[in-house]
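Shown here is one chain on its own, the form predicted on its own, set out as C-alpha coordinates.
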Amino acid sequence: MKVDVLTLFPDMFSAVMSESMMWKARDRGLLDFRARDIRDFAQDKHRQVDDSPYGGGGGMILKPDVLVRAIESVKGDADTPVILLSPQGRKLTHAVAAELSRLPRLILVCGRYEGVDERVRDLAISDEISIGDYVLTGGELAAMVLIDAVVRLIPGVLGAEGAQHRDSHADGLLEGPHYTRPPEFRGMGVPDVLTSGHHADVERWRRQGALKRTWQRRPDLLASAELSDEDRAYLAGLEAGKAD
(Lines of atoms letter the chains of each structure in order from A and count residues from 1; the text may use other names and numbers.)
(Lines give C-alpha, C1' and ligand atoms only; values in the text may rest on other atoms or scores of the structure.)
Protein backbone atom coordinates (compact mmCIF):
# COMPACT_ATOMS: atom_id res chain seq x y z
CA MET A 1 0.00 0.00 0.00
CA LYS A 2 1.09 3.54 -0.73
CA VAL A 3 0.11 6.21 1.84
CA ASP A 4 0.69 9.93 1.32
CA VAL A 5 -0.02 12.29 4.21
CA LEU A 6 -0.42 16.01 3.66
CA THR A 7 0.49 17.88 6.83
CA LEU A 8 2.03 21.07 8.16
CA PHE A 9 4.19 19.01 10.52
CA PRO A 10 5.75 16.09 8.62
CA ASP A 11 8.39 15.52 11.29
CA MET A 12 5.67 14.34 13.68
CA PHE A 13 5.50 11.09 11.70
CA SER A 14 9.24 10.30 11.73
CA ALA A 15 9.40 8.28 14.96
CA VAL A 16 6.07 6.49 14.58
CA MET A 17 6.72 5.38 11.02
CA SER A 18 10.26 4.21 11.82
CA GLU A 19 9.47 1.89 14.72
CA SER A 20 7.88 -1.48 15.39
CA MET A 21 5.27 -2.74 12.96
CA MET A 22 5.39 0.31 10.69
CA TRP A 23 9.12 -0.07 10.17
CA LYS A 24 8.65 -3.79 9.43
CA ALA A 25 5.90 -3.08 6.91
CA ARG A 26 8.11 -0.56 5.12
CA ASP A 27 11.18 -2.79 5.32
CA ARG A 28 9.24 -5.69 3.76
CA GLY A 29 8.01 -3.51 0.93
CA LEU A 30 4.40 -3.71 2.10
CA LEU A 31 4.08 0.00 2.86
CA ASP A 32 5.32 3.02 0.93
CA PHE A 33 4.80 6.00 3.24
CA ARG A 34 5.47 9.67 2.59
CA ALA A 35 4.68 12.72 4.71
CA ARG A 36 4.43 15.82 2.53
CA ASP A 37 4.63 19.39 3.81
CA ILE A 38 1.63 21.46 2.70
CA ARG A 39 3.82 24.57 2.84
CA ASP A 40 5.78 23.26 -0.14
CA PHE A 41 2.72 23.95 -2.30
CA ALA A 42 2.32 27.61 -1.28
CA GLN A 43 3.42 30.02 -3.99
CA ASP A 44 4.10 33.22 -2.06
CA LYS A 45 7.45 34.06 -0.52
CA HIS A 46 6.10 33.61 3.01
CA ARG A 47 4.69 30.14 2.22
CA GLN A 48 1.36 31.16 3.75
CA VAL A 49 -1.05 28.26 4.19
CA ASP A 50 -3.81 29.80 6.32
CA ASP A 51 -5.86 32.96 6.64
CA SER A 52 -8.54 34.49 8.86
CA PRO A 53 -12.14 33.38 8.28
CA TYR A 54 -14.64 35.51 6.39
CA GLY A 55 -17.32 36.75 8.76
CA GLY A 56 -14.92 36.93 11.67
CA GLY A 57 -14.46 34.53 14.53
CA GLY A 58 -11.46 32.95 16.18
CA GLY A 59 -8.90 30.70 14.59
CA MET A 60 -7.34 30.42 11.17
CA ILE A 61 -8.52 28.45 8.14
CA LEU A 62 -6.34 26.44 5.76
CA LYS A 63 -6.44 28.15 2.36
CA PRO A 64 -8.20 26.33 -0.49
CA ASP A 65 -5.74 27.32 -3.23
CA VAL A 66 -2.76 25.86 -1.36
CA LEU A 67 -4.46 22.73 -0.07
CA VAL A 68 -6.26 21.80 -3.29
CA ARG A 69 -3.02 22.35 -5.22
CA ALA A 70 -1.23 20.05 -2.79
CA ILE A 71 -3.87 17.32 -3.08
CA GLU A 72 -4.02 17.46 -6.88
CA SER A 73 -0.23 17.46 -7.20
CA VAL A 74 0.14 14.37 -5.00
CA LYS A 75 -2.89 12.57 -6.43
CA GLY A 76 -2.17 13.11 -10.11
CA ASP A 77 -4.62 11.37 -12.44
CA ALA A 78 -5.07 8.35 -10.19
CA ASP A 79 -8.46 7.42 -8.77
CA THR A 80 -7.23 7.53 -5.18
CA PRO A 81 -9.37 8.18 -2.07
CA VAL A 82 -8.53 11.50 -0.41
CA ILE A 83 -9.44 11.32 3.28
CA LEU A 84 -9.71 14.33 5.55
CA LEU A 85 -9.15 13.52 9.23
CA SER A 86 -12.01 15.35 10.86
CA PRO A 87 -14.24 15.09 13.96
CA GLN A 88 -17.14 15.48 11.50
CA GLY A 89 -16.27 12.32 9.58
CA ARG A 90 -17.57 8.78 9.80
CA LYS A 91 -16.16 6.97 12.80
CA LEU A 92 -13.12 4.74 12.36
CA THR A 93 -14.08 1.15 13.16
CA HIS A 94 -12.51 -2.21 12.45
CA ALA A 95 -14.82 -2.58 9.45
CA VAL A 96 -13.67 0.78 8.04
CA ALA A 97 -10.02 -0.13 8.60
CA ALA A 98 -10.57 -3.45 6.81
CA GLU A 99 -12.24 -1.64 3.92
CA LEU A 100 -9.30 0.75 3.54
CA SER A 101 -6.69 -2.01 3.91
CA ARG A 102 -7.85 -3.50 0.60
CA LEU A 103 -7.00 -0.34 -1.33
CA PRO A 104 -3.65 0.14 -3.09
CA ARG A 105 -3.25 3.78 -2.10
CA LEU A 106 -4.55 6.40 0.33
CA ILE A 107 -4.05 10.14 0.60
CA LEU A 108 -4.64 11.53 4.10
CA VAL A 109 -5.14 15.24 4.73
CA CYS A 110 -4.40 16.59 8.21
CA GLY A 111 -6.34 19.69 9.12
CA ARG A 112 -5.03 22.30 11.56
CA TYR A 113 -6.18 25.40 13.36
CA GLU A 114 -9.93 26.03 12.88
CA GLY A 115 -10.19 23.65 9.91
CA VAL A 116 -10.15 23.79 6.13
CA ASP A 117 -11.96 26.04 3.68
CA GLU A 118 -15.23 24.34 2.70
CA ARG A 119 -14.25 24.46 -0.97
CA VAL A 120 -11.49 21.97 -0.23
CA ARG A 121 -14.17 19.46 0.78
CA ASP A 122 -16.22 20.22 -2.31
CA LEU A 123 -13.34 20.01 -4.78
CA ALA A 124 -10.84 17.48 -3.47
CA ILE A 125 -12.04 15.39 -0.50
CA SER A 126 -13.69 12.02 -1.13
CA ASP A 127 -14.10 10.87 2.48
CA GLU A 128 -13.84 12.14 6.05
CA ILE A 129 -12.92 9.94 9.00
CA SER A 130 -13.01 10.62 12.74
CA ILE A 131 -11.24 8.56 15.40
CA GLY A 132 -13.72 9.65 18.08
CA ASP A 133 -16.11 12.27 19.34
CA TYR A 134 -13.52 14.77 20.50
CA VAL A 135 -11.32 17.45 18.94
CA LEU A 136 -7.54 17.33 18.54
CA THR A 137 -5.26 20.25 17.71
CA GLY A 138 -4.62 18.72 14.31
CA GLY A 139 -5.19 15.66 12.17
CA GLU A 140 -1.70 14.21 12.54
CA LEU A 141 -2.38 11.99 15.56
CA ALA A 142 -5.64 10.82 13.99
CA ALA A 143 -3.79 9.99 10.77
CA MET A 144 -1.28 7.90 12.73
CA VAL A 145 -4.10 5.98 14.39
CA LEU A 146 -5.80 5.34 11.06
CA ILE A 147 -2.57 4.20 9.39
CA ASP A 148 -1.79 1.81 12.24
CA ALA A 149 -5.30 0.33 12.21
CA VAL A 150 -5.20 -0.13 8.42
CA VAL A 151 -1.63 -1.29 7.80
CA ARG A 152 -1.73 -4.07 10.41
CA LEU A 153 -4.52 -5.69 8.38
CA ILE A 154 -2.41 -5.92 5.22
CA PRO A 155 -1.42 -9.59 4.70
CA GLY A 156 2.18 -10.22 5.72
CA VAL A 157 2.54 -7.23 8.07
CA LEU A 158 1.88 -9.06 11.34
CA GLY A 159 4.31 -11.78 12.31
CA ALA A 160 1.62 -14.21 13.55
CA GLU A 161 -0.41 -15.25 10.53
CA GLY A 162 -4.09 -14.61 11.12
CA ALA A 163 -3.50 -12.76 14.40
CA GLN A 164 -5.51 -9.77 13.19
CA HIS A 165 -8.59 -11.98 12.81
CA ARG A 166 -8.56 -12.65 16.57
CA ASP A 167 -8.38 -9.01 17.60
CA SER A 168 -11.12 -7.21 19.46
CA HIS A 169 -13.85 -6.13 17.01
CA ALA A 170 -12.52 -8.32 14.19
CA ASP A 171 -15.56 -10.61 14.47
CA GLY A 172 -17.81 -8.17 16.29
CA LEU A 173 -16.69 -9.22 19.78
CA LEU A 174 -14.09 -8.07 22.26
CA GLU A 175 -11.06 -10.32 22.59
CA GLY A 176 -11.05 -12.70 25.55
CA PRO A 177 -8.32 -13.12 28.20
CA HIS A 178 -4.76 -14.29 27.45
CA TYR A 179 -2.09 -15.99 29.59
CA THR A 180 1.63 -16.66 29.22
CA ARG A 181 4.56 -17.81 31.43
CA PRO A 182 5.06 -18.13 34.35
CA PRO A 183 2.31 -20.71 34.95
CA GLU A 184 1.70 -19.27 38.43
CA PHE A 185 2.07 -15.66 39.52
CA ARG A 186 1.22 -14.35 42.99
CA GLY A 187 -0.99 -17.30 43.68
CA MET A 188 -2.88 -17.02 40.41
CA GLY A 189 -2.60 -19.86 37.91
CA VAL A 190 -3.36 -20.43 34.26
CA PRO A 191 -6.67 -22.11 33.33
CA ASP A 192 -6.09 -25.84 32.92
CA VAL A 193 -7.73 -25.92 29.50
CA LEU A 194 -4.91 -23.81 28.02
CA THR A 195 -2.32 -26.43 28.93
CA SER A 196 -4.50 -29.43 28.11
CA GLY A 197 -3.41 -29.77 24.51
CA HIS A 198 -7.05 -30.16 23.37
CA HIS A 199 -7.34 -27.59 20.59
CA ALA A 200 -11.11 -27.78 20.28
CA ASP A 201 -11.51 -27.18 24.00
CA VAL A 202 -9.08 -24.26 23.85
CA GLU A 203 -10.96 -22.66 20.96
CA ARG A 204 -14.28 -23.10 22.78
CA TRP A 205 -12.80 -21.55 25.94
CA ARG A 206 -11.48 -18.59 23.95
CA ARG A 207 -14.78 -18.09 22.18
CA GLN A 208 -16.67 -18.15 25.45
CA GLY A 209 -14.13 -15.77 26.98
CA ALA A 210 -14.75 -13.31 24.14
CA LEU A 211 -18.50 -13.65 24.54
CA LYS A 212 -18.35 -13.12 28.29
CA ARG A 213 -16.06 -10.10 28.06
CA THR A 214 -18.26 -8.52 25.42
CA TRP A 215 -21.38 -9.27 27.49
CA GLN A 216 -19.76 -7.64 30.52
CA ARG A 217 -18.17 -4.59 28.89
CA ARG A 218 -19.82 -3.89 25.53
CA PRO A 219 -23.18 -5.69 25.41
CA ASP A 220 -24.25 -3.35 22.60
CA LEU A 221 -21.88 -5.20 20.26
CA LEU A 222 -23.79 -8.46 20.66
CA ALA A 223 -26.75 -7.09 18.72
CA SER A 224 -24.74 -7.06 15.46
CA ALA A 225 -22.21 -9.87 16.12
CA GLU A 226 -22.45 -13.12 14.18
CA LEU A 227 -23.50 -15.65 16.80
CA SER A 228 -23.98 -19.40 16.55
CA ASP A 229 -26.64 -21.36 18.40
CA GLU A 230 -23.94 -22.46 20.83
CA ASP A 231 -22.95 -18.81 21.39
CA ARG A 232 -26.54 -17.83 22.10
CA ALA A 233 -26.96 -20.72 24.53
CA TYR A 234 -23.81 -19.66 26.39
CA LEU A 235 -25.00 -16.04 26.59
CA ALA A 236 -28.38 -17.20 27.86
CA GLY A 237 -26.53 -19.10 30.58
CA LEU A 238 -24.65 -15.96 31.54
CA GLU A 239 -27.89 -14.02 31.74
CA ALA A 240 -29.41 -16.70 33.93
CA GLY A 241 -26.31 -16.94 36.10
CA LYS A 242 -25.75 -20.55 35.07
CA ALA A 243 -22.56 -20.12 33.02
CA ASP A 244 -19.04 -19.20 34.13
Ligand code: 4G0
Given for the second form:
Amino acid sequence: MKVDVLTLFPDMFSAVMSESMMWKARDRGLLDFRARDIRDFAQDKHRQVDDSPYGGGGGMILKPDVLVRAIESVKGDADTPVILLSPQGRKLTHAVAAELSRLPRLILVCGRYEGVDERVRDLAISDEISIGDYVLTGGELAAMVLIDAVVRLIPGVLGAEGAQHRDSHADGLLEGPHYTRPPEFRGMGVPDVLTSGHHADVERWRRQGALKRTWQRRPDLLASAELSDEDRAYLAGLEAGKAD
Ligand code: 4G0
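Switching from the form predicted on its own: structure of the form predicted together with this ligand?
Expanding to the full complex; the earlier chain stays at the top.
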Protein backbone atom coordinates (compact mmCIF):
# COMPACT_ATOMS: atom_id res chain seq x y z
CA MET A 1 0.00 0.00 0.00
CA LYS A 2 1.24 3.46 -0.91
CA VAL A 3 0.24 6.16 1.61
CA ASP A 4 0.88 9.86 1.11
CA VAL A 5 0.04 12.30 3.90
CA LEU A 6 -0.34 16.00 3.20
CA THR A 7 0.48 18.03 6.31
CA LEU A 8 1.95 21.29 7.56
CA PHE A 9 3.93 19.25 10.13
CA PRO A 10 5.63 16.33 8.32
CA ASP A 11 8.12 15.83 11.18
CA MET A 12 5.26 14.74 13.47
CA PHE A 13 5.16 11.43 11.57
CA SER A 14 8.79 10.31 11.88
CA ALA A 15 8.67 8.63 15.32
CA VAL A 16 5.37 6.82 14.73
CA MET A 17 6.27 5.74 11.21
CA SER A 18 9.58 4.20 12.31
CA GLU A 19 8.33 2.15 15.29
CA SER A 20 8.36 -1.67 15.11
CA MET A 21 5.20 -2.54 13.17
CA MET A 22 5.53 0.34 10.69
CA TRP A 23 9.21 -0.42 10.18
CA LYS A 24 8.42 -4.10 9.44
CA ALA A 25 5.63 -3.15 7.05
CA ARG A 26 7.94 -0.78 5.18
CA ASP A 27 10.94 -3.17 5.34
CA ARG A 28 8.79 -6.00 3.90
CA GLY A 29 7.70 -3.77 1.02
CA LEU A 30 4.06 -3.79 2.21
CA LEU A 31 3.95 -0.07 3.00
CA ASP A 32 5.40 2.85 1.07
CA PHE A 33 4.80 5.91 3.26
CA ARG A 34 5.57 9.56 2.59
CA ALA A 35 4.69 12.72 4.53
CA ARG A 36 4.60 15.78 2.27
CA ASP A 37 4.73 19.38 3.40
CA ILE A 38 1.70 21.39 2.19
CA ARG A 39 3.82 24.55 2.47
CA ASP A 40 5.99 23.30 -0.42
CA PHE A 41 2.98 23.89 -2.68
CA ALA A 42 2.54 27.58 -1.76
CA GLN A 43 3.71 29.80 -4.59
CA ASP A 44 3.83 33.33 -3.15
CA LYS A 45 7.02 34.67 -1.62
CA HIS A 46 5.73 34.29 1.95
CA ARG A 47 4.65 30.67 1.26
CA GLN A 48 1.26 31.47 2.78
CA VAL A 49 -0.93 28.41 3.44
CA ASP A 50 -3.86 29.89 5.40
CA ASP A 51 -6.05 32.98 5.41
CA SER A 52 -8.85 34.58 7.45
CA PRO A 53 -12.43 33.46 6.78
CA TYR A 54 -14.74 35.44 4.49
CA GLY A 55 -17.54 36.98 6.55
CA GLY A 56 -15.24 37.61 9.48
CA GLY A 57 -14.96 35.82 12.79
CA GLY A 58 -11.85 34.30 14.23
CA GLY A 59 -9.45 31.64 13.10
CA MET A 60 -7.70 30.70 9.90
CA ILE A 61 -8.71 28.52 6.95
CA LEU A 62 -6.38 26.49 4.72
CA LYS A 63 -6.19 28.16 1.30
CA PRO A 64 -7.89 26.11 -1.44
CA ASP A 65 -5.35 26.85 -4.19
CA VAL A 66 -2.40 25.55 -2.14
CA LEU A 67 -4.19 22.44 -0.84
CA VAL A 68 -5.71 21.42 -4.20
CA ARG A 69 -2.33 21.88 -5.90
CA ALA A 70 -0.74 19.62 -3.25
CA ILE A 71 -3.43 16.94 -3.66
CA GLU A 72 -3.26 17.00 -7.48
CA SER A 73 0.52 16.73 -7.48
CA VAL A 74 0.50 13.47 -5.47
CA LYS A 75 -2.68 12.01 -6.91
CA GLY A 76 -1.97 10.61 -10.36
CA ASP A 77 -4.72 7.97 -10.68
CA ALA A 78 -8.27 9.38 -10.83
CA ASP A 79 -9.82 6.83 -8.46
CA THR A 80 -7.24 7.14 -5.64
CA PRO A 81 -9.17 7.89 -2.44
CA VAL A 82 -8.36 11.27 -0.92
CA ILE A 83 -9.36 11.22 2.75
CA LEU A 84 -9.71 14.32 4.92
CA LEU A 85 -9.32 13.66 8.65
CA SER A 86 -12.02 15.75 10.28
CA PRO A 87 -14.44 15.69 13.22
CA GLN A 88 -17.22 15.83 10.59
CA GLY A 89 -16.24 12.56 8.92
CA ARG A 90 -17.71 9.05 9.16
CA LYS A 91 -16.46 7.33 12.30
CA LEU A 92 -13.35 5.12 12.06
CA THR A 93 -14.23 1.54 13.08
CA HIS A 94 -12.66 -1.89 12.56
CA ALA A 95 -14.90 -2.31 9.49
CA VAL A 96 -13.68 0.99 7.96
CA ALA A 97 -10.03 0.09 8.72
CA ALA A 98 -10.53 -3.35 7.11
CA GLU A 99 -12.07 -1.74 4.01
CA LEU A 100 -9.15 0.71 3.67
CA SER A 101 -6.56 -2.07 4.26
CA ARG A 102 -7.61 -3.68 0.97
CA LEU A 103 -6.79 -0.57 -1.10
CA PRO A 104 -3.47 -0.16 -2.94
CA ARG A 105 -3.19 3.57 -2.34
CA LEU A 106 -4.36 6.25 0.13
CA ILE A 107 -3.91 9.99 0.26
CA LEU A 108 -4.58 11.50 3.70
CA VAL A 109 -5.12 15.24 4.13
CA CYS A 110 -4.43 16.82 7.53
CA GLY A 111 -6.22 20.10 8.16
CA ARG A 112 -5.38 22.59 10.89
CA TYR A 113 -7.03 25.70 12.23
CA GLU A 114 -10.80 25.96 11.84
CA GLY A 115 -10.73 23.64 8.82
CA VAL A 116 -10.39 23.77 5.06
CA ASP A 117 -12.06 25.91 2.38
CA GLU A 118 -15.32 24.14 1.38
CA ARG A 119 -14.26 24.10 -2.28
CA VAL A 120 -11.41 21.71 -1.45
CA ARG A 121 -14.00 19.18 -0.25
CA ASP A 122 -16.06 19.63 -3.41
CA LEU A 123 -13.10 19.41 -5.81
CA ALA A 124 -10.55 17.07 -4.30
CA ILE A 125 -11.80 15.14 -1.25
CA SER A 126 -13.51 11.76 -1.81
CA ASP A 127 -13.97 10.68 1.81
CA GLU A 128 -13.97 12.28 5.24
CA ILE A 129 -13.12 10.22 8.34
CA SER A 130 -13.20 11.04 12.09
CA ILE A 131 -11.38 9.06 14.77
CA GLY A 132 -13.95 10.12 17.39
CA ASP A 133 -16.16 12.91 18.67
CA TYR A 134 -13.53 15.40 19.83
CA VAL A 135 -11.54 18.20 18.20
CA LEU A 136 -7.75 18.05 17.80
CA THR A 137 -5.49 20.96 16.89
CA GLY A 138 -4.75 19.21 13.61
CA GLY A 139 -5.51 16.10 11.58
CA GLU A 140 -1.99 14.63 12.04
CA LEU A 141 -2.70 12.55 15.17
CA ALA A 142 -5.93 11.31 13.58
CA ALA A 143 -4.02 10.32 10.42
CA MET A 144 -1.48 8.35 12.48
CA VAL A 145 -4.29 6.55 14.33
CA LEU A 146 -5.91 5.65 11.00
CA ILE A 147 -2.61 4.47 9.46
CA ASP A 148 -1.86 2.26 12.50
CA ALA A 149 -5.34 0.70 12.48
CA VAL A 150 -5.14 0.05 8.70
CA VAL A 151 -1.53 -1.12 8.33
CA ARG A 152 -1.81 -3.80 11.04
CA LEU A 153 -4.61 -5.39 8.96
CA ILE A 154 -2.51 -5.70 5.78
CA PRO A 155 -1.73 -9.42 5.34
CA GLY A 156 1.92 -10.14 6.27
CA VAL A 157 2.45 -7.06 8.47
CA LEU A 158 1.87 -8.85 11.78
CA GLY A 159 3.18 -12.38 12.37
CA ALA A 160 1.11 -15.55 12.92
CA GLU A 161 0.34 -14.35 16.45
CA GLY A 162 -1.14 -11.19 15.01
CA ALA A 163 -3.42 -13.13 12.69
CA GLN A 164 -5.00 -14.91 15.66
CA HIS A 165 -5.36 -11.66 17.52
CA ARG A 166 -7.08 -10.08 14.54
CA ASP A 167 -9.53 -12.93 14.32
CA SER A 168 -10.57 -12.41 17.93
CA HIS A 169 -11.21 -8.73 17.22
CA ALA A 170 -12.94 -9.29 13.91
CA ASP A 171 -15.65 -11.16 15.85
CA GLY A 172 -16.68 -7.84 17.41
CA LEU A 173 -15.98 -8.68 21.06
CA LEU A 174 -13.63 -7.07 23.59
CA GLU A 175 -10.68 -9.16 24.78
CA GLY A 176 -11.01 -10.98 28.09
CA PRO A 177 -8.34 -11.04 30.83
CA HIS A 178 -4.70 -12.06 30.14
CA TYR A 179 -1.94 -13.23 32.51
CA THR A 180 1.79 -13.85 32.37
CA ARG A 181 4.50 -14.80 34.93
CA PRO A 182 4.92 -14.65 37.90
CA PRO A 183 2.28 -17.19 39.06
CA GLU A 184 1.67 -15.12 42.20
CA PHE A 185 1.90 -11.32 42.23
CA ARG A 186 1.09 -9.25 45.36
CA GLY A 187 -1.00 -12.10 46.69
CA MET A 188 -2.95 -12.54 43.46
CA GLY A 189 -2.78 -15.82 41.57
CA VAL A 190 -3.58 -16.91 38.01
CA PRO A 191 -6.77 -18.84 37.04
CA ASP A 192 -5.99 -22.60 37.32
CA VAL A 193 -7.42 -23.35 33.87
CA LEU A 194 -4.57 -21.40 32.21
CA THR A 195 -1.93 -23.72 33.69
CA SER A 196 -4.04 -26.90 33.33
CA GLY A 197 -2.78 -27.76 29.84
CA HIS A 198 -6.34 -28.41 28.63
CA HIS A 199 -6.45 -26.45 25.40
CA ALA A 200 -10.22 -26.72 24.85
CA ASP A 201 -10.90 -25.57 28.42
CA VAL A 202 -8.55 -22.60 27.93
CA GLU A 203 -10.35 -21.65 24.71
CA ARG A 204 -13.79 -21.84 26.39
CA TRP A 205 -12.52 -19.79 29.37
CA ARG A 206 -11.14 -17.13 26.99
CA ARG A 207 -14.35 -16.99 24.97
CA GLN A 208 -16.43 -16.58 28.11
CA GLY A 209 -14.03 -13.92 29.42
CA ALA A 210 -14.45 -11.98 26.19
CA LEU A 211 -18.25 -12.35 26.30
CA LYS A 212 -18.41 -11.31 29.98
CA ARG A 213 -16.20 -8.24 29.49
CA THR A 214 -18.18 -7.16 26.43
CA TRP A 215 -21.47 -7.71 28.29
CA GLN A 216 -20.18 -5.61 31.25
CA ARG A 217 -18.53 -2.77 29.36
CA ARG A 218 -19.91 -2.60 25.83
CA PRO A 219 -23.22 -4.48 25.67
CA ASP A 220 -24.03 -2.53 22.48
CA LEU A 221 -21.37 -4.61 20.66
CA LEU A 222 -23.22 -7.87 21.37
CA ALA A 223 -26.02 -6.93 18.97
CA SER A 224 -23.70 -7.18 15.94
CA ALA A 225 -21.26 -9.83 17.25
CA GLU A 226 -21.21 -13.33 15.75
CA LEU A 227 -22.51 -15.55 18.56
CA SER A 228 -22.89 -19.33 18.78
CA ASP A 229 -25.69 -21.09 20.66
CA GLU A 230 -23.16 -21.77 23.46
CA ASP A 231 -22.26 -18.04 23.58
CA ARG A 232 -25.95 -17.12 23.86
CA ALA A 233 -26.51 -19.64 26.64
CA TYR A 234 -23.54 -18.19 28.57
CA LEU A 235 -24.86 -14.62 28.13
CA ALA A 236 -28.33 -15.72 29.24
CA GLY A 237 -26.67 -17.07 32.40
CA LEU A 238 -25.00 -13.71 33.02
CA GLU A 239 -28.32 -11.89 32.55
CA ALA A 240 -30.05 -14.30 34.96
CA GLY A 241 -27.39 -13.71 37.62
CA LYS A 242 -27.38 -9.93 37.24
CA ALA A 243 -29.16 -9.40 40.56
CA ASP A 244 -26.29 -10.92 42.61
C1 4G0 B 1 -10.60 19.64 9.40
C2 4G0 B 1 -9.75 15.28 12.96
C3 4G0 B 1 -9.50 19.31 10.20
C4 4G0 B 1 -11.68 20.29 9.96
C5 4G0 B 1 -9.13 16.51 12.76
C6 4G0 B 1 -10.55 20.30 12.09
C7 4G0 B 1 -10.40 16.00 15.14
C8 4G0 B 1 -10.39 15.01 14.16
C9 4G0 B 1 -9.48 19.66 11.55
C10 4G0 B 1 -11.67 20.62 11.31
C11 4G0 B 1 -9.19 17.46 13.77
C12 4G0 B 1 -11.07 13.70 14.42
C13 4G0 B 1 -13.97 21.46 11.17
C14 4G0 B 1 -12.72 21.71 13.28
C15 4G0 B 1 -8.29 19.32 12.40
N16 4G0 B 1 -9.81 17.17 14.93
N17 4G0 B 1 -11.95 13.61 15.40
N18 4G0 B 1 -8.68 18.71 13.66
N19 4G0 B 1 -12.78 21.25 11.91
O20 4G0 B 1 -10.83 12.73 13.69
